[in-house]
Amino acid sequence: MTGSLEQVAQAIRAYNKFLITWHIDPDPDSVGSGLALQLALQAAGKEAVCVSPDPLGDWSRFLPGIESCKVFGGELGSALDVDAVIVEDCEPARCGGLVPYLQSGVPVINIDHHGTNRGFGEAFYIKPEAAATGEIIYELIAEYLQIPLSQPMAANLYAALAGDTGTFRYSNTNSRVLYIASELVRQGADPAETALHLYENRAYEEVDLIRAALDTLEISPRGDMSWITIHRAMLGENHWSGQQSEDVIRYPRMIRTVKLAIMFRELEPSRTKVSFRSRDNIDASRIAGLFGGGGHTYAAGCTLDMPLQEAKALVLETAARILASNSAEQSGG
């Protein structure tokens, strides 16, 4: 079920006070889309506040309106006194500590581009063909709500598109994405500034984390799968953000022979986050789905309630079997 963007727009018109939220491990698409929508709703005379289920990385500081974003900490007081909640870039179940509130009966509007999202809430729109949720939010603001795009909205939406397309390098980059990007630049988005903050404005500790992660880089005997591991000890007191996932997993993915790149991240002693990036028609969402996760064909993830080493053994064995089967099918065996 994809739902209807017009129904989403109608639901937004019907309410006046909104909480906007997104998935844990926030990334440029989720945060940029949320901030742009917040600014648009405020421009339309409505009240809106963004609440992140997880802390935001330093990369987000350049986004217009980021200073108004709250981070969930168990108690949000008046921030929860709203008419409706807009969950974007994920299904409500991925909103961390906010999940109980989202299940309390508050009206939910769901906007997403992940094909594994079945659609939730009073109104929803799921468009897997969209390169980023930012693409959908652009359509909602400009075409359905007909709210004039401001420079701050454009800057946030451009960051959303840039983040989920790898600054327009990934296979999800198409003419529609480039058209929207050009419109956002016309409205004041700065491509150079966005790229600088997303990729070239890191603290020493963040770059040192990449160095430590690269020491864990491994590759399968066939060379078609490579993985990298993040132990909790590597992070220390530092918060993780979704942008760091892209910073780290791109290294195993850039190896010429690799069809499936995997990142294992130890969340707790018995909880492991697994991220997948693929190419050559390897469906990462299918693999993630086997472990209760989901995502896109070439980018997906899951969380396993098991220790890091146990999770690695299970995932690597499963992934190797799928890659071998895919290779046999392609060779006609």
Given for the second form:
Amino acid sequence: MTGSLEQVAQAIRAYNKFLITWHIDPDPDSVGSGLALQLALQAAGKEAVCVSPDPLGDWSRFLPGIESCKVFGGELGSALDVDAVIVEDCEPARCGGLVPYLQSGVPVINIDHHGTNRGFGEAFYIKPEAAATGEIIYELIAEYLQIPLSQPMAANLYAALAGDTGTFRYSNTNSRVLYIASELVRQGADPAETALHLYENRAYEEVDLIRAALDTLEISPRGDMSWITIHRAMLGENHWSGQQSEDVIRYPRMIRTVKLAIMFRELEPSRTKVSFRSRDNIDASRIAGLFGGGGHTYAAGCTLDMPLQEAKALVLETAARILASNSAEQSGG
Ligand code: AMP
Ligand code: MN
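Moving from the form predicted on its own, what structure would you give for the form predicted together with adenosine monophosphate?
Every chain and every other molecule in the complex is listed next, the one we just looked at coming first.
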């Protein structure tokens, strides 16, 4: 834990007009947390607007308040004229086109659960033990700011928790998360509807892309590492959404012997996004950190300024070395 949630609450009490933002490739945790916080601040009589650094996928359409969310396209005029910016679910460096604005001297409040975030701004709270940023936002709204949770806030926070726990299946699912989820359902969040929108609301093209992605599935000779590759041509005209990463990376991670699942995605001819999912004490954030990225122990990512094939070769070689030394350590060798 770094920083203090009380300091964050104090900074929020002190200001009146907020811009809330999150990371590129937005996911249910970042967007749900942002919308819930926006609704809470508005309920407390403050002004707040959510600005996403990247377009939002279709999956986000069911979130209450999403229609008021702006997407940063280079200019926002008076929307940027606020007392403070709340950066949540990431460090400010991951806010894409908004990074120069965040460095322009505007007060920044940073709330996150990525252990690789050292904390930024005049008030920050980084809690890696939190399963989702939504868990911290729940504590902030309900316990620190003591703003009554409305149904729309609960629906957003439930989506945030569901998103980052794989709907309460991953190892970050604990009694605290389930307690908060239960409170959110009591306030009107709908688990079945949330799951439907997050997992069973894809366009045909998105599912067809999973088919093409599965065709690229590979596995290491020892069976401990498996990966999938998304070429730009596979996307056609379609935009990639954060939810699709989850759709695809689940296949290599499903394999019994796999300790490290990797997805390589070609962003541009010389830019490659790499996602990692791990288990059995393999620290994915450490591997991503070697390439300038970060994240959590069992879910992390990075972006390399390299063509797909080059990035693949480098990352696979590095990861194989780490897995080999890890298994040597475990067998006492
Ligand atoms: P992804 O690979 O985008 O599915 O992300 C997996 C996890 O790692 C998510 O919690 C991300 O927020 C986090 N993550 C991805 N890329 C980075 C990065 N460059 N720096 C820090 N955290 C990251
Ligand atoms: Mn998150």
